[in-house]
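In C-alpha cells, one chain follows: the form predicted on its own.
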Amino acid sequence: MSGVPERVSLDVALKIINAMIKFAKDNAMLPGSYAVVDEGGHVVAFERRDNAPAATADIAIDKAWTAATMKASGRILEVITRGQGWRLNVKHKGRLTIIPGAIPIIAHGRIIGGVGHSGGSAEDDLKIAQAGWAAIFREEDFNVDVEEKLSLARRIANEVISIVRKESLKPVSVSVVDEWGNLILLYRMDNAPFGTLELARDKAWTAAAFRIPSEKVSIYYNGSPLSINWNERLTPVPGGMPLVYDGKFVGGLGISGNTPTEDRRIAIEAVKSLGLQVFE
C-alpha cells in the first residue's frame, strides 16, 4: 500500500490492527480488542485477541465510533467535557466514551475514520491506538502472529472473502464469535453496506447460541415470529453456522451481503475447505 489512503478500506483497517497488535506484543501489554471504523463510524475491521475480556469488544468499537463521529480523540473529549461528559454519553445511548484509546484518522485534511483499543490501562490503550493510527502513514506491512482462537477466526474470514471474490459475489460482512457468542472478529469488505455488519454478527450469535445453523432455530419456537422477540440478537436467517474444530465446539460464523441462500452456501464452503465440521 503506497501513499496516504483516501478512505479506510479493509486492507487499511487490517494494517492498522496488525500494527496495534504488534506494538502491544512488543511492549508486553495485555491482550485487548482492536477496532477500526470508517468516516461514518461503522466497523471496517475488528479483532479480539485470546484472553482479552469479552466486554472489551464493544468498548473498542465504541471508542473508534466516538473518534470518527465526534472528530476528536478520547483524550481531547475528556478535557473539553470535564464535569459534563455524562450528558453526551446519555444522549448517545451509552456509546460515546471519553476514555483514552479513541483516535480519529485524519488524511487529506479530513476525518476518514477512527481507531479504538480496549484492554489495558487508559494510557496503554492510548499508546496502542496511536500505534495503529501511525501505521497508515508507513509503507511497510505489519505481519504478526496471533493466538489460536483469533488465528482460526482470521482463517475462516479470509476463506469467506476468498470465495466471495473468486465467484464475483456481492461484498459481505463476516463475523466470528466464540462459544459464548462474544465477538472475536468482524470484517466488512469494501462496498458492503454497513447494514450487513450487525446482521452478520447476529447470525453468528444465533448459530453459537443454539449450536445449529441459524435458519434452523425455528424448531425452538414452532415457527411463531412472536416467540423470537425474547432476544434482539436472535436471527433465524440463513448465513449463520456453528463452528466445530477438532471435535470441539468453538463458536459461530455469520455472513451477510448476498441472498440468505448464498450466504449459507458461502458459510458451508468456507468451513468445509478448512476442515471444520459441516452442518448442512
Second form
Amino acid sequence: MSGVPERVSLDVALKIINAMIKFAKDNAMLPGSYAVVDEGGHVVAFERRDNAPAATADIAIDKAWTAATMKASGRILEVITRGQGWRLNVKHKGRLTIIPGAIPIIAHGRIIGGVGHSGGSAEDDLKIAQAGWAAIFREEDFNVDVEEKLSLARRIANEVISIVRKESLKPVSVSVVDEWGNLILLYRMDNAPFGTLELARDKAWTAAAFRIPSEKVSIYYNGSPLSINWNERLTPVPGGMPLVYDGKFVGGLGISGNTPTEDRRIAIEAVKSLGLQVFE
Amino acid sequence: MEEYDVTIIGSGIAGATVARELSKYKISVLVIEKNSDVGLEMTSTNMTLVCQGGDSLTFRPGTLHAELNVKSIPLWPKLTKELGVPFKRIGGLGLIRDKADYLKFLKMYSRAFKSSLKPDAPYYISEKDFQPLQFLDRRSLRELEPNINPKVIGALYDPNLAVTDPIKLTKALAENARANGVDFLLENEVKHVERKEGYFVINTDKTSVKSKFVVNAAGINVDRIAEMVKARNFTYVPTKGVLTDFDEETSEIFRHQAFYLPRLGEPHVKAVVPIIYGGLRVGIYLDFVMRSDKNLPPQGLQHNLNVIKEIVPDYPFEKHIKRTFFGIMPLTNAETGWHDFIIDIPEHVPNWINIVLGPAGVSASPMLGEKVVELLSMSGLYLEPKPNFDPSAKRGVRE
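Output the structure of the form predicted in complex with the partner chain; the preceding block shows the form predicted on its own.
Zooming out: every chain and molecule, the one shown earlier first.
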C-alpha cells in the first residue's frame, strides 16, 4: 500500500485492526474488541479476540460509530459535554458512546471513518484506538498471531472472500459468531451495501442458536409466519451455517450480499474447503 | 563487543542534549546516529523559535510539554553562552483581529499567571528570568511594527521570546559531549535490538554493542526502534510541516515573531519568525503523512505566502522567496490536537527510555537532559559527577 488511503477499504480496516492487536499484545493489555467503521459509521471490519468479554463487541462498534458520526474523538466529546455525554444516550437507541477509545480516522484533512476499542481501561482503550488510526500512516503491514477461535474465524472469512472474488459474485458481508451467538468477526467487502451487515450477523446468530443451517430453522415453528417475531435476531433465510470443527460445535457463519441460495452455496463451499462439517 | 552504560539512539536535539548531560557523570556513553553528522533530520527543519514566555506559559499545565518548556526558560541564556551558540531575544506578537481573539489571549495571559508567575504556581519562574507580557493597542503596535496589517487591532506582546540556531546548538552539544568523553558512532543505522537479562544488544548495519541502558531518541523513527523490544507504549502521527524562507531584505520589513490564533476552517499554523541570520521564516502548512513522504505539497507555498501577506500586506514577498521546504514531526494525541512530549520508561521494558518531542522540542531541550538523568537514576544507574567536566570544550564528533 502506498500513500495515505482516501477511504476505509477492507484492507485498510484489517491493517488498522492488526496494528491494534499488535499494540495490545506488546503492552500486555487485556484482549478486547476491535472495530473499524467507514465515513457513514457502518462496520468495515470487526474482530473480537478470544477471552474478550462478549459485551465489548457492540461497545467497540458503537464507539467507532460515535467517532465517525460525531466527527470527534471520545475524549473531545467528554470535554465538550462536561462529562454529561451519557445523557445523550437516549438518542440513537443508546448507541452514542462518549468514552475514550473512540477515534475518528482523519486523513487528507477530513474524517473518513472511525476506530473503536473496548476491553481495557479507558486509558488503554484510547491508546489502542490511537495505535489503530496511526497505522494508516505506516508503510509496513502488521502481521500478528491471534488466538485459536479468532484465527479460525479469520480463515473462514478469508475463504468466503476468496470464493466471492474468484467467482466474481457481488461483494458480501461475512460474519462469524461463537457458540453463544456472540460476534467474533464481521467483515464487509468493499462496495458491499451496509444493509448486508446486520443480515449476515443475524444469519450467523440464527445458525448458531439452533445449530442447523438458518433456512431450516422453520422446523421449530412449523412454517407459521406469525411465530417468527419472538426474536428480532431470528432470520430463517439461507446463508447461515453452523460451524462444527473436529466434531465440536464452535459457532455460526453468516453471509449476505447475493441471493440467499448463492449465499448458502458460498457458505457450504467455504466450510467444505476448510474441512469443517458440511450441512446440506 | 563493546560495552556501555548508556547508549543513545539518535543524535538530534534530544540525543545531543542527553549525551551532554550524561557527560557530566562518570559513566560510559555511546551515541549511535544513522546520518554522517548530527542534527540533520527533524532538528534541521525547525521554526528556530525558543519559546520563552507568552507561548510556553500557556501550554496546558500538568503536561510534560508545559513543564519542560517553562523550566527551560531560565536555563537558555547560560547554556547558549557556555556553548557559544547564537541566542537573540526578538519578542513575540500574538496578533488580535477582533474581540474573539482578544478574549482568547486574555485567557492565555491569565493562564500564564496561574501556572508560572505567581510564587505558589506549579512552574514558578522568578521575575529576573522573565519580563512581564503586555497588551499593545493599535498605536503602540504600529510603533513597534510600522508595516503590519492595519486590520490588526492590537497584540499580546511577549518581550522574552527568542530565536536560536537549532542545528548549531545540536552540533555544539554533541561536540561538548564528545570533548567530555562520550563516544559517537556515526553512519550506523540500528537494525535490531535484543533484550537480554540486564542489558540490551544493539545491532547496527555495521557493528554490535552491548548496553545496560538505552535512550531511544530516534526522532520520527522512535516507534520502530521501540517496537524491536516491544517498548512502544505510545502512538504518534507523522505530521508534515511546510515552511518558507524569505531573503535577508525582508528582515527590514518585519522584526518580531508574530502569529494569528487558529480559527475554524483554518487548520494550518499562521506564524512568522525572523531567523537569526536574517530573513523571515513563515509557516506552517500541516498535513498528516507517511514518514517516507518526500513530496512538497504545492499548497504549502501558497499558504505560507497568504500568511505573510495577511501579516504584512503591502510588500512583494513573491520576489523574495529563498526556499520552501518541509520537515516531518511526530504529533501525539493528534486526533484531539493535545500534543504532549513522551519521556518515559515503558511498564514492561525496564532500563529503556523513549523520547518523543515534536513541536516545541528545541525550546524544552535544556530541561530534557535533567529529566532523563532523573529517570536513569530512578532505574538504578549510579551517577557520580565528573570533577573535570568542561562546559565549553569542543571536539569533533568524527574524531
